[in-house]
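To begin, one chain is listed below as structure tokens, in the form predicted alone.
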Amino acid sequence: MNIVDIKDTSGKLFYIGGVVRDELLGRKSFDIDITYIGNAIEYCAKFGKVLRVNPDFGTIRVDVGGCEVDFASTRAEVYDRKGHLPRVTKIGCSLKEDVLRRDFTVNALAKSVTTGDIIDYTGGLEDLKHKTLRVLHDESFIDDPTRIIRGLKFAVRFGFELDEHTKKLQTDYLSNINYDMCYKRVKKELTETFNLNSQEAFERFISQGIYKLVTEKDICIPQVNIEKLIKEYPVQNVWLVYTGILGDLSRLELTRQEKKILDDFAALQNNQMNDDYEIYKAFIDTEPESILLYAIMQDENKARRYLDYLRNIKIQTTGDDLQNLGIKPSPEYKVIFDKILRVKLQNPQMSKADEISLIKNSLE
């Protein structure tokens, strides 16, 4: 576990959730979450420089000796609107009441900052031992459907499996989804899950019907191994290569860049690409994620042809070179460059001098 230097003798500070789980699994944790039994904003500001405060949820982020630490007040919540953010009903409740609002038992473990004792109100230690994911109550997925995606993420990361009852609750919810949910949270969980670049996660996502949280269309698993493809051709938006296969992402709040990736892929689907020149022209200004989507959904060979070979071919002749040949700037430049490109795609070893000679010969 990441250790921070917190001088505290109150006995009311507890490491909570993932950081405890990861320590018990022998894994490094990148986030430090600490819960205070009471009002964390009032009590924990003294530990360092305050970076952020959220009074509505009783949380405060503090720089403790150069380490950013999130302190949360123990709190009770209710879901007035299922699938959306909960409403805090009490700040400073008991530790037991606080952990009972969490997603899975393995994430409901607490460890005293003062004594190091593990507090387990939900059977999380036993579930951790048996690599089991179990929700804390039967309304868990109804309250927050994104827990289904988190369950997938934890299953893949840690090799865990849902217990039978939790699995039934998931199946029941996915057969009767309430689409009035917070899709900002859905997108966040999808991003974290698929940025792991796991074929196993994707296949479970489809086969278990989890994709239905995003789209009501029927989806089949493509034949291409997406994980392998992304390892060969790394991209920034890994998650969008996986979820772009769903086609309809209209429920998600996408950035301009993310929309362009999907738009580029849509444009590629209507492009015949009968030769290297057409493949080159189709892909040259296209986002790399869009090309991978084309490889998965349309034609892997054409995508690989471009990525492995064609994209490395570049024309060396510039507009200045054309002007030096006495050709005034005009739409004719595009025609000339396209002619050079067609020839160079067939003969990539062409030098700049060869390109200039080609132009000169075409002018005679």
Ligand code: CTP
Given for the second form:
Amino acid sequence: MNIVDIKDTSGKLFYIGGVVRDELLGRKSFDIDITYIGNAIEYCAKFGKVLRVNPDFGTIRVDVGGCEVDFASTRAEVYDRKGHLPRVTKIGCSLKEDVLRRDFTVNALAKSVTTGDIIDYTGGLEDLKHKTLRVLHDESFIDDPTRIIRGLKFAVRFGFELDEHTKKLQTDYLSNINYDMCYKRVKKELTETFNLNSQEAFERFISQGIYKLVTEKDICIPQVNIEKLIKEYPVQNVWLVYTGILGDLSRLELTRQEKKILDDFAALQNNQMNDDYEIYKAFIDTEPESILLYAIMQDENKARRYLDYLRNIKIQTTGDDLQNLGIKPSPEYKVIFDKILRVKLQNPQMSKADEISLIKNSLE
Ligand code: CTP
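One more: the block was the form predicted alone; return the form predicted together with cytidine-5'-triphosphate.
Following is the full complex, with the preceding chain placed first.
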């Protein structure tokens, strides 16, 4: 059940946005947004334990019976700096004004907490029925280009399609992008989108030119079936395998781990890998996502050779074994392990005893 149990008779509280959309679609919501016509901060604190307050936006987060609920004041906004967070111009405006600042009609529905009536100022109910995503005004993508990725997210999640005019506005924007935008929000929407049905997201991301929000460079569309590859070799950062093919994600604020994935991939691309030993050495300390990117963009066979076969080959000899053979700990150990590895990659059935005799023979 999406809607939380709040006892209120003011008639001023409304479920709003995604939660109403999701309930009408019979789906579970990730979070619950409630708007109060007026200033929510003082009024809504009475519903439970206050978790967070943001006076600039007139919002308050409250724990209502174990459920985190965001209460917002109705507010009007302007985008002084396109592509960035808007400036609040009025807290406590009408519900209609609040609704009109939003992204799509299907996200602009409100439901009265008191009566359960649906308030639809923009035709959201009709669009929901026809699975249509329609922006509320022509400047919507210019104000906030992340809405293009949100549109992609809802298309993938619900099977929605942009209406013709919205599609044209999107195409127009993508042919004249203002790259001065908040990429933190772009990244958030991108990761959410690619964590859904990633292959469909990817196909739309490329075919509709949405990738241009991230890079101005030309892209090389891979022939490899990425979805199949990820199914065979699951990784944590699926979104990075799909978007990594763009070659340049410098605009997104990547974490250290995400940067390592791309750096490892770049290092693999510069590595010749002429035999099994070189493949093994190149891949062994590499992030799994980087290996998949290499498979997609460079050489699927070498990546599969490593993932299916080579990575399971392990030498069994340890440092203790070398000490027992009278070899003092030194950098020489690495040379010896490498020597065993080279031979073992060609003779994977080698036992530990075989490995030890190999060392003994080379000592003689
Ligand atoms: N919103 C918007 N423009 C954005 C982000 C959000 O107009 N760039 C509005 C929409 O009305 C949206 C609401 O704020 O429904 C809440 O935003 P959020 O919780 O991010 O979106 P949801 O629609 O709830 O999507 P999700 O189900 O993915 O959380």
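If you superpose the two forms and keep the largest set of C-alpha atoms that fall within 1.5 Å, you have the rigid core. Because the structure is predicted, anything quoted here is derived from the model rather than measured. Numbering follows the first chain given and starts at 1.
Comparing the forms between the two forms, the C-alpha position of Tyr309 differs by 2 angstroms or more, with the core used for superposition.
Annotation for Asp354: C-alpha shift of 2 angstroms or more between the two forms, rigid core superposed.
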